[in-house]
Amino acid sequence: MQRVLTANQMREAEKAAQEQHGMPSGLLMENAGRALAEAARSVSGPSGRFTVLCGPGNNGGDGLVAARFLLEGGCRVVVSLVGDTGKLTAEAKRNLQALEGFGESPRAFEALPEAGPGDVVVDALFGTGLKRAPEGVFADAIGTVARWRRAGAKVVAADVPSGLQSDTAEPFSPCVEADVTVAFGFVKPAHELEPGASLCGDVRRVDIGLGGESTRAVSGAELFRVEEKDAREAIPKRRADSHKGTYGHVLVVAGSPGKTGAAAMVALAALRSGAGLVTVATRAEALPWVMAHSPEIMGVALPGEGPLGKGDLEALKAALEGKDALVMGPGIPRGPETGALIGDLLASVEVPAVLDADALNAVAEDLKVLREAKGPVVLTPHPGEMARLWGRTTKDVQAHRVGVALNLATSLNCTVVLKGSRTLIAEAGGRVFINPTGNAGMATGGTGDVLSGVCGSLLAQGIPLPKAAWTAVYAHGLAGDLMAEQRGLMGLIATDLLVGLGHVWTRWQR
């Protein structure tokens, strides 16, 4: 896993290699502009020159050792401080001076020359801390970068792109879009979700000598991104002498008449997943379709019909009896006694449950039918049904993703997968898993029934929760990672990531 840190985290692990680990923060200036200046020179051409743009605080500090280490270097290198230079950090005057000593000294940010083809632009403008839309000077120049970006120029920005919120990875207007951004220490948020994983570029995280000690000392909410080594581990080695009741036994409450879809791909992308049986309970109008998609599957039909509700409890959980875990959701028939029908099950039961589609939705109702559960649950709702779960608007919710699934998370006591680009995974003890795999191609119906499919899977096999949550979501992005290299964004569908999923236990094979 690599530790993600927010600004204040940042800071607070700053202070503790300062205090605690004896690391002056001169040397972590210097770590980091050498570290800056590296990166410039591997997106340089032959004979381009270096821009660097630098704020007054210490990310404008980071620009300065840059600049010198690019002229010790023997490069070209101009340099312009922006802003009020009465407010230089400590640090940023201390390197001012030394780059003064090499014989070169800012120069009007209006007189600098143009920067275009095989030219590097060092934006040092900005960093972490900023809170509010950059303005007149400072506008002006991420203006400037813009266009230079535009006429060929290469932007590498420090540890963030000016105007780029670390926290939130919301952009303020201006901000500027980087061909490379070198983070500083530990990615922070805005390297790691939309949009601003997008405004980055091709992140590059450098040490700069906070050591992982210095993480000990930080408060707040512990953000991790999965890394596939950490998925591909939490698969279990197939024993030589195992059978199909070894690797557990998926129960999917999915489907309706014109949905049978909905479930044979859960049922499906479980068995696709390693699980050693699946049988799919639905009304009985719907069940010979779903059966139809494929002979591995089972099924057992729900009495009576129409709108699931309080009278098909007991046929539940009949239902679940010998199972290992329960998915339910995808395109089944929801009324108003499904809210409560789900929370009896669920009381009544201890498998672990992965509620999905029609199951969040009935859930939003009330969401007090969660708390009585007896086992562990993952809910796996698109920003959609996030909204409707936290009674906000979709808007809101992508606006504060980390926040809103680490609150529904913590409410509820249980796992929340946040689905989207960097799909998130929430715990009940306060820690949030992005995970980087999956594309624009699998915005489309009936991969969220995969991944619903593969989370259950993972869980009749016994992989404890938030574990199984998260190597499912990374497995289901891979998969689809992998079959968009074969078959394009455009015509992506869900099923195709059944075929992924195979790709993806082959490459992990053990």
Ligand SMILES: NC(=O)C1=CN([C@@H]2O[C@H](COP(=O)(O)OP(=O)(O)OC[C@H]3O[C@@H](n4cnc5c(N)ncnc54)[C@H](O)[C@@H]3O)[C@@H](O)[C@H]2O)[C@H](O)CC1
Given for the second form:
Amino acid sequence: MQRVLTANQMREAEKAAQEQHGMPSGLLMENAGRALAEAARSVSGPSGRFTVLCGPGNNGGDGLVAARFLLEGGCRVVVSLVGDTGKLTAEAKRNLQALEGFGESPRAFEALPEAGPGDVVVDALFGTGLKRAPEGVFADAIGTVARWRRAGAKVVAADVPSGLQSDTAEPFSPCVEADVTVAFGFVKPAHELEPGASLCGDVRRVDIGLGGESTRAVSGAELFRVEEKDAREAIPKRRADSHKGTYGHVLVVAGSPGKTGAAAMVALAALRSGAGLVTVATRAEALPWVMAHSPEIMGVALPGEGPLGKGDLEALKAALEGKDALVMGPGIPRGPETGALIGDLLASVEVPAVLDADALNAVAEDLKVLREAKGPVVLTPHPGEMARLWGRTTKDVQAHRVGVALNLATSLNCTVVLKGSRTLIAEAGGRVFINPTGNAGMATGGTGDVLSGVCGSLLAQGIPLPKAAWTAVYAHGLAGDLMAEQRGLMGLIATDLLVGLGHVWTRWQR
Ligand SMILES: NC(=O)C1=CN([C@@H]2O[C@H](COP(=O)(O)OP(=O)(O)OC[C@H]3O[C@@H](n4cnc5c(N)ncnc54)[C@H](O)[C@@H]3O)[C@@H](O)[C@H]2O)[C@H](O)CC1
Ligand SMILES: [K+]
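Return the form predicted together with the named molecule of this protein as a structure block, the form predicted on its own having already been given.
Shown next: the complete complex, the earlier chain at its head.
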């Protein structure tokens, strides 16, 4: 897992490093500037000229250090201090003197030569200290950087592309678009969440002297980026003497006439993710269609007809006998009593439960029904379903993804998987995991059904939360990435993920 720190958490970590671990602040900037110079040199042509644009804060200071290292390395460097140089921080001032000691004095921005192919522009205007939309000379400088990039220059951003808000990953206008972003110490939300992530280019996290110890002191929500090794290590090694009972039995409550495929995709995803057995519970009129998809799918008909309601409670409790996980929601016939039914069912069984799709819409009408759940619950909303759960617009949800997911998880004491580009997995109590896998090709019907099946399958195999959730999300997205290479973003469909999952488990097999 990689820690993802907000601007305040970075400041707290930097303070801890200085006060508790004796790390001089000047050394942090020296290390940052050196790494920035190395990154800049890695993208330049041999004849390249380096244009370093420095802002009024420590981000600018990083740029001044980088300029000095580039000069020391014999590179052609021009530097400009943009904005009121009177406001330079003490560290930045010290590095300005050091730079002048190398015979290079900052030039007026207007006097800078044009940059183009083979040249590198180092964006050290603003980092985590950006507070508002860049205006005046700063906006002009960002516009010039964009023009130089269009002319063929490569742009390397110090810490965060200038104009991009570090914590929300939302860009002001204007905002730098970088080819490489050098993240100092820790990645920030701007590097990991959209739309910021797409503006950063290749994010290169570099150590600058903020050891892991310095994060012990930071306050606020703990954000992590899931890495492949974390997901791979969550998958248990299969013992030779195991049997299908070892890998759990998933009950899938899903499907209705016209939506029997949803139930089949949940069931097949659960089987393709290692569950020993899968049973689908659905109305008799839908069951044959679901089971026809694969002989491995077992079925139980829910007596009665129409929407799921309180009259289905006993049949569902009976169907859950001997099961190890429940996945409920995709394609179910929803009615006015479905939410209460889900609440009563979860209050009477202890198996871990994944609620998706129409089960989420059902409980959204009265979230209190989930408070009596005996076992662990995972909600897997897409932004629209999250909007209904949270009682706000989808736009609101997307603007506050981390906070929304964390608040719901904490208020319901459950795990919330807020899907979308960079899916979030929030656990009650404060940790939020950011998933880096997946792609726009997965925006196609049924991929959510597949995810709920993968999640239920890992839970049935005894992998605890939140690990089962972020592992399912990581594997599901990686399956999509592997299959998009074969099918194209346009051609990818949900059942391709069932094939992709096989590639993932093969890649992770120990
Ligand atoms: N945290 C660390 O471990 C390290 C951080 N370093 C670098 O420092 C920046 C953060 O520096 P800071 O001085 O806090 O702010 P910035 O340089 O990002 O911003 C400059 C300054 O500008 C003012 N400001 C904010 N928004 C605007 C605006 N729209 N227009 C004009 N002026 C604005 C504000 O007052 C800021 O103070 C971090 O990103 C790293 O690059 C250390 O050098 C290395 C360790
Ligand atoms: K920057």
